[in-house]
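Here we start with a single chain on its own, the form predicted on its own, put down as C-alpha cells.
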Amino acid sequence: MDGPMRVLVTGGSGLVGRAIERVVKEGEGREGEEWIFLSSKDANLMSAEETRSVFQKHRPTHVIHLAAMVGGLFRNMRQNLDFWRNNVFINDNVLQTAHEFGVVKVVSCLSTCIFPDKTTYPIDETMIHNGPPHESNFGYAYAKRMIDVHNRACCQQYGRRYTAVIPTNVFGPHDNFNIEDGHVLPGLIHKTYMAKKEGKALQVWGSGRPLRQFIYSLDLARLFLWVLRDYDEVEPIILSVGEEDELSIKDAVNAVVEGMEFKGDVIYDTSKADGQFKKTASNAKLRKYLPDFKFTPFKAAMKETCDWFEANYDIARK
C-alpha cells in the first residue's frame, strides 16, 4: 500500500501483541508506519458501540486482530458457551467495523486447536473445516473458524483481502503464567518457579507424552509483520516451526527445568487429562514464501522466557 500505514493491534497487551510491539520498536518497524496497541482497557470489543468508537478515534488503515477470550485446556472444558459467544461477538465486531471504516487489510489470529480432531497429519491450511474440533474446546474452535468464513465471504461480497494466521503453541515474555487457566508452557514455568522457591517436587499434569510444536512469540511477531505487508491470500497461513521440530511435553518440561535451573524431582500426575495427543502442522506453505526464515532455537527462547518471568515476577500475569 502507498502512503502512511496506521496499524491498530487489538489484544495489544497480550503475549503476541507485546512481542509485535517489541520487534517494531527494535528495528522491524518502517518509516511511514504508525502503530497503536489496544488493550481491553481501551475498549470492550464485545460491544459493537465501543468497537466503532475506537475505530473512529484511531482511523486505522490496517488491523492485526489478536483480542480474544483465551484459556488453557481446563478452563475451555468448563466454559465452552462463554468461549463461543464472547469470541463470536469480538470477531464480528472487529471484522465488520474494519470493513465499514475501509480498513485495507486485517490479519486475525487463529490457533491449531481449531482443526478437526479426527484428521490425518500433518495438518495444513486446507483442512480447517473438514470435521468437528476436539470436544474439549469446541466453543473456542468454532468461533475462531468463523473468522475464516467471515474473511472468505467478505472477499466474495466486497473484495476485501482480510486474512488470518494459524500459529502453533506460542510462548514468550508477557504470557499469562496462571497455573490453573494458562497454557502449558507458561503454567509449567510458573510451577517450576514455585517448586524451586519452596524446595518441593515439580508436579506436571498429564503423562508428558503429547507432542506439540512451539513458536517463540518474537519469531511469530516478525512473521506477523511479513503477513501484514506481503502475504496477499485470503486463505489462512500456518506459522510454525517444521514438523521435525515437534517436541513432547516432557521435552518442554526438561527445557523449563534447565532454563529455571531447577534441581528437584519431577513427578507426572497421569490422573490429569492430556488433551489432544498431537496437532502436527505443516509449515510447507510458509516455507514456500520464506524458505530462509530463521526460528529462535527452542532452548534459547525458553531460557529468555524463564529469565523474563523471574525478573518480572511481580508484574507478570498469573
Given for the second form:
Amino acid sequence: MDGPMRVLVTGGSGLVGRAIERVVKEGEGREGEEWIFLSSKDANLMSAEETRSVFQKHRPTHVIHLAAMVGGLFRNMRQNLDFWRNNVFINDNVLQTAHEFGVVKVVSCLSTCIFPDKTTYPIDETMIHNGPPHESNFGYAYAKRMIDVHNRACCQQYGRRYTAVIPTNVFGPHDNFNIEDGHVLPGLIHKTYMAKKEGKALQVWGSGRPLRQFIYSLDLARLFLWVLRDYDEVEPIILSVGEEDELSIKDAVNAVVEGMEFKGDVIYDTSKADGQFKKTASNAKLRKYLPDFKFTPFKAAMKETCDWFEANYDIARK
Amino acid sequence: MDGPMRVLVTGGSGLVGRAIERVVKEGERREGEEWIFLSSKDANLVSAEETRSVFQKHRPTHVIHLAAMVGGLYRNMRQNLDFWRDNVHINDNVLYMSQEFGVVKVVSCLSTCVFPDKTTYPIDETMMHNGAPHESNYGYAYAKRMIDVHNRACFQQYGLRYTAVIPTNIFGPHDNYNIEDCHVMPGLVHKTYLAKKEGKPLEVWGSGRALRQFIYSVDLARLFVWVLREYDEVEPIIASVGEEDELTIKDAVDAVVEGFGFKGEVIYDTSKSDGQIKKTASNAKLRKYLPDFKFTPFKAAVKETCDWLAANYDIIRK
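I have the form predicted on its own already, so could you send the form predicted in complex with its partner chain?
What follows is the whole complex; the chain from before opens it.
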C-alpha cells in the first residue's frame, strides 16, 4: 500500500473511539494520515447500503471497527435475538464492505466477556471458541465471536489479514455512566458522584472481594494503534494489564473515592451477588510483543476519569 | 393456529426435500394441508428481498428449512468465507421472515459434521457448541450452529418454538452424486454403477474399517414431518439409527455391490485416508419420543437408491 493511511473508525463517539481520537490528536497520528471518526449519526451500519455509502464517501485504507449494539445485563437477557442479529449485520457489513473496497486491514473489538462460561484460568487467545458463552448475553457473545470466524475465513479465502483485539474491563472518559446499564467502574463513579452531591453513603453491591483486570481507555487506544500498524496476526490479541495487576472491587472503590474526594460512608451490600470471583486473562502474548509497554497507573487513570465526569456531568451518557 | 398447515419447504429439490415430497404424497399429508417445495429457481434466499417476496407469495404457517450452500471437502476448504456468509444470510433471511410473517414453527436442518472436532463419543444434542468444529469446513459449520443460537434467542425474546434436526449420514435418491464433491454413500453408488457399466473394478478409498451411522432419506423425511407436527422443544434432535446399527464402510460397500448385482473386483486403496474411525451419535432422545420408529432396513434402502440411480442416470446431479 502506497502513501499514508486513511483510517475509518466506526463507533468513534464511544468510550474507546474517543480515546483513540485523543491519542491521535496528541501525537500518535503520523504525517499525512487522515482519521475519520464515525458515529451512528453518520451511518446505520446495520444497513448494507448505508455502510457501502460511507465507505464510498471516505474510501479508507484501514478500519478500526468499534461500533456495536451494546447493553447492560438486563437488556441483554431480554433481547438476545436483537443483540445477535444486529451485531452480525453490523459486523458483516463492515468486514465485507472493507474487503470489497480493498481495505488493507481491519481491527475489530472483541471482549473477554464472550469467552466460554465454563473454562480454566487464565484465559488466553486460543480459548475463545472452546465452549458456550454465559447464558445471559449469548446473542452478543456469539456475534462478537463470529468476527474472529469471519477474519479467519477471509484470510483463508482471500489472504486478508483482518484481526481483532480483546480488552478486559475498559474505563475512562466518555463511557456510558448509566447506573443500571453501565459497567462496574463507570457505575461506581456515577454513584460516588451522586452520594457526594446528596450527602449520602456510597452503596456498593457485593462484598468487594472479586478480582478484575482494568485497562484505561487511553492505554487501550495506544495499543489499538500499535495493532493497526504493527500486529500482523489474524488470531486476536488480549489487551490487558497482567495477572499481577488484578485488583479487587474494593481497590477500585477506594480509587474512585479518592478520585472524587468522597468523604462519606462506604457500605458494602453483601446481600447482592458478587458475580464471578476471578476472570483472569493472560496478557502473555502482548508482553511478548511489547515487553516495555507502560500502563497508566490505576489511581492516576481513575482520577482523570473522575475529574472528567465531574466537569462533564451534563453531557455524560447516563 | 386455526386451520390446516401451509408448509413451505426450502431446498425442496434436494436429497431431503425430495424425500419429504414423496412421503407427503404417499400418505403423510393431512386433509386440507398445502405443501410448497421451493428450489433456488424460485428464490435466491441469500437475498432478503427475494426471501420476503416468496413469503409474501405463499404466506406459510410452517417452514421446513433445508436450503443451504453445501459443497464437498475441497470446495469448503477453499471458500470458508463464502460458506459462512452465504449460509448466515440464507438462515437469517428464512428465520427472520418466518417470524415477521407469523410462521408458527420452523424446522431447520443441521448436521453431525458441525459438532466439535475434539469431543467424546457418543455425541448428543447438548454438545454442539462445546468446542471448535473441524478446520476443513468451519465456515459452513459455524453458520449451521448459529441456526441453533438464533432459535434459542428467538424463543427467549419472542417465545417462538423454532427448532432443528441433526441427521447423521443421509443417503437416497436425488442426492448429489458428483464423485469429487459428494458424500460417501452417493459416491459409492455412482462409482459402482460406472464400474459395472465399464466392466472395471470398484475402487474404494480407505480400508473400509471406518464406522458410520446411515439414515435413509425417506426415513429422515418421515421424522422431519413428525418433528414439524409433534416435537415441541427448541433444543435440536438427532435423527439417526442407534449406535447398535453403526456400519463399517465395508458393510456399505457390500450393500451397494449387492444392490447393483456387481460381479467385478472390489479394491480397497489403503493408501487413502479413512477419515475418522468413529463419529458415533446418540439417538437416545429420538428413542425416548419414538421408541417404536422403524428404520428401513439398510440393504433394502440401498437397493432402492441403486435402482433409482440406474433408472435416472441421465438426470442425476453429478
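Numbering follows the first chain given and starts at 1. If you're wondering where the values come from, they're calculated on a predicted model, not measured in any experiment. What we label the rigid core is the largest C-alpha set whose atoms superpose within 1.5 Å from one form to the other.
Asp274 is among the residues whose C-alpha shifts by 2 Å or more between these two forms once the rigid core is aligned.
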